[in-house]
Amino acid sequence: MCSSMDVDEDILREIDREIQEIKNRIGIDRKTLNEVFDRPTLLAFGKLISDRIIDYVDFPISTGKEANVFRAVTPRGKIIAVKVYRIATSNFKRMIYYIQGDPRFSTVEKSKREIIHQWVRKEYKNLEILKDLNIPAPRPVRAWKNILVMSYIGDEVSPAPLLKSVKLSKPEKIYKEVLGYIERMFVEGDLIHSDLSEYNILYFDDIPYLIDLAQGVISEHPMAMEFLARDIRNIVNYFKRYGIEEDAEKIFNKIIKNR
């Protein structure tokens, strides 16, 4: 007859080589391996893989301050992009700012994991509201834990360069979508992206896309208006170096006219 100790060091061998498995069809570097994968992020990426949504992850897309992008294939061999926050660099306090006052997240919990599974959870319905609209941006997949799916934007060859990447051909039309996208987002979808600039948009095939959707706040949080305001001018400087100079307050006072 086994005894609880016995039980708990199967159940623990068990674990160490589902991780070990796991840790296998992540094809990155050691490094990044170790920086980016906990222990609790790789039971979390287990998780995914067993409900069949990745099959294993290819190579890094990009490396943020919060977070790291993966490009992944799915079972039936698809591309997608596996977003994963790191519990260990983030910044809580810039999190708890944007959740606070959104009705959506009444709660904030102590607890700087659950913060992080907020802060995807958010992005995750923001993400949907995009996808409702028709606005250009991945599509949500699944949030689990402080990992986010979602679509992938790019060639087979490489992701989708940032906006301030790209030298524009037609930079007045991308300009006009890209305000159209703040405007339809704030008076259809009551969402304001809250930190959008050239960093914060894809271009691929001629079409802008927006990304870095967690920070985004609906119209009842207490900087909404602020937030939009700094979009508009945010977008409205960017594009100067273009020769396009337009007024940022009366763009503003325009879209919230209407709503």
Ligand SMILES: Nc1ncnc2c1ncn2[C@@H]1O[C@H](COP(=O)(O)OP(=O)(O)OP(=O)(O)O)[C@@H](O)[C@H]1O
Contents of the next structure:
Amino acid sequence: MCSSMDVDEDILREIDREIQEIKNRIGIDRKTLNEVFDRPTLLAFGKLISDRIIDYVDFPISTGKEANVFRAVTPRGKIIAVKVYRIATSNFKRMIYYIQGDPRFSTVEKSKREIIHQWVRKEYKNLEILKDLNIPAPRPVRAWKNILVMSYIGDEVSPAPLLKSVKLSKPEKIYKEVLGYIERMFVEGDLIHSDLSEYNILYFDDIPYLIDLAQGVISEHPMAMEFLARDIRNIVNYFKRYGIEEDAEKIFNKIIKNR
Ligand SMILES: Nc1ncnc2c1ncn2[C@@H]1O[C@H](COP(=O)(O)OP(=O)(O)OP(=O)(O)O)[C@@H](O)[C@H]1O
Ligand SMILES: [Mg+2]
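Alternative state: the form predicted together with the ligand, after the form predicted on its own:
Zooming out: every chain and molecule, the one shown earlier first.
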């Protein structure tokens, strides 16, 4: 006969075994594993594995202030990108600031963990808008808890470089493309990236891809116009190094008028 105590221990042992199995599919060093994958994150990963979104994690692509990005592989052998927000180092005040006033989300209730989940869903929804507009960006695959799964930009050997790290042969063309993305995002998608710069654009096969969309806001946000002006300014300033001299304010006014 077994007591309820034994049953609980059985369940715990089973969960531990599951967690160990999940860990075995994450091919990264123990230190990163422990820093990024706390228990809830491991269990969230387990769900993505059992839903056949991910088969295993290859290696880290980037360690940012709040999130780690990994290269992963699907059960069909396709490479994908997985962005994991770390609960411990996330800036909740900043997140709430960008979520506030967005009718797609509410800021009432909400633990820190729930705010991060919302943040991930916001990044996912913003990527969906870019997909609908056919603007080059990672295509969203799944948002689950603090994990965003999206298509991978790059080749077998390495992920695409940031715009800031490449020497463009046709800067004028790329400049116009990026400004075109900003305009169409705003005019047709009601969306403003809000952290756009050469650090959040990947360059692959002669095409600029917008990334890092969690802080993207829709035009109802009280700071939307300031964010739009800043995005435009960042891009205009960056392309000065290629001898492209344009007036950011004029471009802003033109984009606003087109809406
Ligand atoms: N879909 C992707 N395919 C290939 N590489 C990616 C992809 N998404 C992100 N990366 C790489 O990971 C890096 C970090 O991604 P991202 O900018 O989204 O997060 P972050 O800046 O670290 O986020 P945070 O602001 O939370 O710190 C990028 O600079 C890029 O090199
Ligand atoms: Mg970034």
